[in-house]
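Take a look at this single chain in structure tokens; it is the form predicted alone.
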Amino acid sequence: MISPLWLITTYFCLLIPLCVMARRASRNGSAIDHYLASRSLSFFVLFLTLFATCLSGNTLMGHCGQAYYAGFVWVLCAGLWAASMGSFHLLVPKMRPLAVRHNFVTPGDWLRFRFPGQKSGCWLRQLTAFCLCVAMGNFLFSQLKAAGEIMALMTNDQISYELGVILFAVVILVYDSLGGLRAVAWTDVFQGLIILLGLLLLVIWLGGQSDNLAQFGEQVTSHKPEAALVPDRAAQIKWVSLLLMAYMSVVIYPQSMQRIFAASSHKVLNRSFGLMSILGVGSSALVLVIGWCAISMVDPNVIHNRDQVLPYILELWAQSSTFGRLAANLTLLAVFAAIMSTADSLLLTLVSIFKHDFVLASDRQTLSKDYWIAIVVMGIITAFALNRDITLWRLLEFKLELLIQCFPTFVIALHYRRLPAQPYLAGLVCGLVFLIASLVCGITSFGGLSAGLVGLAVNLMVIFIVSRWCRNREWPGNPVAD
């Protein structure tokens, strides 16, 4: 086989050139167009971005090892995506008017706009860019892991698993400075490309192992017959908890935010989620596939987690013949493309809400101190990803936990009018208050509901509260009348 070494580095060499078109292709060292691309995405290049960012290393590589683990009650993979894709009709019709508008370039904006002249909408903000920079030095950190896995299996431990964590965030960390949003777009395109191919030729593989479906459905259940069995209650409602949450968190992902702001017409903007739904839930299914072959493929006595499935599946398949060898490094880098595209995406968000929303909030026109922010985020996130003891799964529920608590803020903000932003800060600081208290104490749930929806529950009924024990207040004037 050839080494993966050589081939991830002759893969990051030919992303370098479309780093540097990008930067020359700046149009000034704004924060609009370093963070948005100065609002220019095509269809194309919208489409594959949000794709690619979409399909990082939790999809792949987590969605695979729930799925070996869990059999096919794990078919809600698909419905996840679906209800994420669907959410987006919640923000998108309304948000983006009014993102060009008023020139947002990241969340914080929007509550800017929202709350202008509130002490308490200053607060709020701060906030709400505190959890979103946690969920997403979450995320982040699950992308560094991811690639440390591959690179340690893949290459049999000769590049061990801190080195190759360290070695792809020096990577995203260059190439993310070099051209901001544009370079990290144009890069989505390649790296979404070979993503589908990837995924198609080793569905194709896999399917070559079963003569029928009839077949793989006897091979599955003859190797794990609890893999077939219909979920009782406590999964059922397990189910919808995780809908509702991946229906009320992913519309709040900043990095997809800034590729609503970054469209460069609504009508683009329109038919990349249109197409991205259709893919997205295709892929999904691919994913559920192979997660379901390894459970008649591998020996959960030679994996240590379920993030392994995946790579182990593809050491098996590089054995397999030549062509194996080739098709096998080929979906490779389709795996570390899902992992760099999504990468590069958030750690560019999450400068720019540290910077812009959080820390230097007076000075969020230029780019001043952001590549040294950018350091100095990425090296402690770096610092945390060195421990391999937590599951990509485990790390995706928590995220969803922590960005639901803000679907108050962004949706119900943005569609509800009347409130000022006292009764939204008093919800989200008893949301995230309950949903701490829960992870501190052991509790993930609450009878099969997680506890990040019981927290936005809470969160909604303190909201409730609030507003009506202030109703008879004078509330500054509605800007979203504007």
Second form
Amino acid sequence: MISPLWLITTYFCLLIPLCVMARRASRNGSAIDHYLASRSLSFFVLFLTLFATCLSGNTLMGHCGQAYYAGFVWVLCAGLWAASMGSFHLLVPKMRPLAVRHNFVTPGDWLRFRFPGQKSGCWLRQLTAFCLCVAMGNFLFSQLKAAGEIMALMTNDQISYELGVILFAVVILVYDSLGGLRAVAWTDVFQGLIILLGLLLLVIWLGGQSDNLAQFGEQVTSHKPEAALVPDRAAQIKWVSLLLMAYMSVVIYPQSMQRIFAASSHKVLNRSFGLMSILGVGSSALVLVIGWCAISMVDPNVIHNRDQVLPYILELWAQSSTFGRLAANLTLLAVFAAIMSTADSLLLTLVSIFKHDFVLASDRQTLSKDYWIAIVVMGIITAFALNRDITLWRLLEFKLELLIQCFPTFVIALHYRRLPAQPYLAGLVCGLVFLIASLVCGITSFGGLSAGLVGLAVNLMVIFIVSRWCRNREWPGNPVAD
Amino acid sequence: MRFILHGLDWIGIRIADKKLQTMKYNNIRRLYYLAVFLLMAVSVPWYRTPGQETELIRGFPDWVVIAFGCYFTIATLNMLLWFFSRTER
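Taking the form predicted alone as the starting point, write out the structure of the form predicted together with the partner chain.
Whole complex next, starting from this chain.
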């Protein structure tokens, strides 16, 4: 592919004025202004920042590769979106008003409010923050990895994978620190539009390779006849397991929670989620079409890693014509934008959790320590990301397995307010011990069900048992009683 | 008149009676959860024989078309619920 480096440089340069504008628009140097843009995100900005953040490098590259290798069974990718968008009904209607009334900035603020004056509540908040940090750190790590891969491919290794990762990390760090959530959301608007345009262009080109939809499907079945067969029981159980995982874990994403807190009104938030749900499934359908088209276009011997499927398709497109070259570059930029918009949100959320959720009380008026925390966090994750030998799909699965353990702490504790912190803490500890033990033993699933889901079952069982013991006991500062 | 008001109320356009509206909204939400779980269950082809060759609908196996249909229906229901949902005060 002819060097699209100029395109990326121009793109970075276009982001700078947006960040400067965001910096100027900031009202004060408080945490609520930096991390929640003073709860001022309008419908257009909120919708596109949610879309760009959720459509990550994993979604584009990981799911495209999975669709290429797994065939038609990967239609479940659209289900993951549908399930995850539906699950926010469990959280938003109750959490949002509390967040506004009690000035929540981070997910830990919910636990501070829910379990006030309880020592076990403090431990629960710290352990939950630790889980969220590991999951988000892992997610950020995968975004850096994806960025490094793309840069290396685009420049034919003129920029090595390692240098690509470091450059990307520095750019994210700079604009995250400059303008906080306001800069992230404004740049996400730009990035969201590029993603939509890039995906549409690619699907239009791929559509031109077949005369009609029927021919496209037949091409896939003729190249991979086993793809059209009904999947076996193991694959079906995994399918159900992934749908359940998506339903119960994506709702805990701290970067989404941050946007729930940051919306300018309830109405804006509801409408953004409404549009997101339909556009999310539509986008995943486009990603699936790309992956399935690759089956008839890409020789499996050429691809060494499933994350290389999408870049390879783009390379084929670039070779087809001059317009193809331009459009392929734009789509590559869309992939880059997807990675970037997810990575910047992750960094911002990680820093806010590190700063506020591990300590008893934190300074919310100044941001002096936040920049240093951002540098240290990004430095550590970049160092890990220099390891190239792990696929994006496995990273995504591990993140979901970890996040799902926090589901009771947020969703069940929100709807069932009679219990103190002890049952949730005991459940979380047992769920995590189970998950880590099974991962150490190399067990990733139990009869097809993922270890994370079985860990959640253990977690819920322990909560039930301990709650029987706690039910009739008085506990201090019950917000329901208050 | 009452029938029309209730009809409008049901689709979330007019709040005739807040208590009634909340009850209806909660019922709709319960129905939504039920529909989502049913559609998700139908989307997985557990009712077909594994390894079976199925009919192609416009080049795609029928179980893929059914799964796509279920997921788009879930997304549409979800969108409608978001547009008509009211955040608790």
